[in-house]
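So this first bit is one chain, no partners, the form predicted on its own, shown in structure tokens.
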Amino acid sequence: MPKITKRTEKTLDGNHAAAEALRQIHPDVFGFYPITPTSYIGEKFAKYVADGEVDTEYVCAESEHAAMSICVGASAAGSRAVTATASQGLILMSEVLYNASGMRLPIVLINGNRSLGAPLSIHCDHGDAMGVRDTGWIQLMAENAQEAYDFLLCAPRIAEDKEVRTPIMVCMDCFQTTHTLMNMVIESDKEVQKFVGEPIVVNPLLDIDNPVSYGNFDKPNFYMEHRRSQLEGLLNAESKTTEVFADLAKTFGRGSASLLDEYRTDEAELVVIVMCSTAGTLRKSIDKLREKGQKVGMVRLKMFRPFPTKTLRKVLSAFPKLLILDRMSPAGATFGALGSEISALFYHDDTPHPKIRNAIYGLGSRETHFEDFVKIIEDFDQLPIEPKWINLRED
């Protein structure tokens, strides 16, 4: 693909959009092992390398664990490192994800949210991303290809900030986003590179005049302090993300500084909370209910880690009823991951708090139509405290 010299409208899916963003970011190292549904990101980027459009060191690894290990070594050496994966690949990386965050390495990872086995499924849910939610990585949740592209332009700036220094993953839904075409805007290479900026390198291993060590053994008298320091960097990512999102909106005229996307929440009595591609279907459900005179709205999270606690508590406390949609199995927990987090927001609140219900939907891409969401919203007051599974065959 030739260099893009001006803003261009294209019809791309999420994988192509992600590959294009990476080409424009021009990372130093791309460690990669293919897995559905993100294999094409690596394939497309390999072509960029072969065609001389980037001079990235593209390393074909023997596993996802190795791919992340390559990124860890490259980032510690002072390189801007990226990778892409999904599902079992992300879980196989999990050991190294902890190392990357513990060493405060600003690696960028693209994840195609995909179900976990067994049984084997190549279709969508959020079990993989939620399975590594506590590895210390920033997690951004894209609704569509345009947002995946935009989030990737923001990702290096957020991760490399000196007050953050934390790896980041941009998540987009398997097939619904990775393979679904949409009309979108690709910015010029020059403007993207100006927006992203040069890598901010801190304490590189290859600076032999200033020797450093990574991954040292930690005794009990320092381990907690280092963990706390790591957490501070992760928590600082919330305000930094807001700042970078605001700059993206100012520079390119898209999006907003907010970590939440509110839809028709004016005078809403019930608000549905969701992440990623389902928001599109849910908007149609809400429009239908609004036509019936029901006061319903939606809040979509753009960030799951660090969890935007204060922002969400301030926004959600205004609504009497909250329906939280989780695209993962609770796996024995009281609620799904999103349901548990939002319920915890109000646990220590002495003021009256919303009535909360949790629903599980779309596991392994089980079809959930706008009529299904209309029905569960209308049935809210009859829902049990335990999560309601939408479209589950129970015969």
Contents of the next structure:
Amino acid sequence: MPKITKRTEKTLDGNHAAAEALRQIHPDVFGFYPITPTSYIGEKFAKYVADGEVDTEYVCAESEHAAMSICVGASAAGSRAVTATASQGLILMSEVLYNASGMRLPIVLINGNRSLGAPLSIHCDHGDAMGVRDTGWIQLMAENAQEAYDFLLCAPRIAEDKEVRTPIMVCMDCFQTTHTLMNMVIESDKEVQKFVGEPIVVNPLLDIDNPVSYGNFDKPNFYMEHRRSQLEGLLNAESKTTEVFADLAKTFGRGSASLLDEYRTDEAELVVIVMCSTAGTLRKSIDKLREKGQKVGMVRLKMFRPFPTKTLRKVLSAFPKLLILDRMSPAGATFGALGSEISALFYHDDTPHPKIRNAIYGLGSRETHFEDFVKIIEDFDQLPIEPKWINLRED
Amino acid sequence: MSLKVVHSTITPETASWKDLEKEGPIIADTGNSQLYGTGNWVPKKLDFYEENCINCSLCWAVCPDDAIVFDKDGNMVGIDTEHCKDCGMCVEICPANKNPDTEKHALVFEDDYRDDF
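Can I get the form predicted together with its partner chain as well, since the one above is the form predicted on its own?
Time for the whole complex; same chain goes first.
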């Protein structure tokens, strides 16, 4: 796509929108290894490089582990580094993800939430993103292509902030967002570059007059302190993200400062909690149930790490019943990742807590229609304590 | 924008996590490796016999940790055990150690304490 000089409405899928955002952000280094569903981001960006639209150093890696390692080196050297991956690629990266966050390198990663093998599956669920949720990265969960684009514009600002200095992952759903066309707004290159700003570089390795050492060794006398210090950066991302989201809303008129997207939660007795693209289907289910006079609503999380604990505790404690939808196998845990996190919000003191049920849906893109959600919401009181698997053949 | 954050002193072991560098576990200055006692976990002890030393300084040339100690006249006086990692390169290169009579060797490893188990 040639340079965009004014705010334009376009019909793009999530991958193309992400590639556009990256072209406008104009990173210094793009370390890439292709994988379904985000290969297109790298392909598109390679074309931008070949056409001379960006002068980014585009490095073709031999694996995702190498792609992330390239980003780590590039970021430590003092550049703004990005990559894109999904599924097995994200899991292969995971060793380096810990190093990136531990060395406080503000790398930007785009993930297309895809199911994990075995059995091999190229379709959508959140197993990969949830699998790396404890790597110390910030995780933003985009609902659609427009939000993925917007989150990407915010990502470098959040990650590079002096109080944060933590890498950031923008997650969008495999195929349902990466490959689904949507009418969306692309801002002008100039406005985006003004919004994103110049990279904030701290202690670059290439500053040879001021040598520094990265990736050092800690003995037991400091390791715990460094881990706690790293956590502080991650926790600071919550308020920084709110600040940048607010600036995005002010500058471009989209989204809001809130880390939650609440839908028809006024006087709701039951609230469904969800992340990413499923929110679109759920809105229809909520509308149907509201038509029938049932007081139900939806809360969508835009951010999973750091988990917006205080905001959620405040918002969710107003509702007597919570149905938490997890798009991953609990894999032996009490609930799925989101279910476990939300449950943990309420058992800290003697105040009354909501009734919580957890449901697993859409693994490997198992079709889940709005009627399925209507049914499980209506059946809430009969649900077992254990996670209920929606649309699983059980008999 | 490029920021340079320099920490010119070693962080004391009593420091709380709030006193650590915000930008992470980066060593942002140089020449500080002598401040960290990194040789206190070695399994063997390296003994120096001054009377056998010919002061050739070859050990100093190969030591990766700058752990060969000299007096102000340039005579070797011992090993800095706070930083010696027992790599044995000085033992290998020492001309005095080439003497078939082991009593004349200048740099000698004591027995590995693990051999006692």
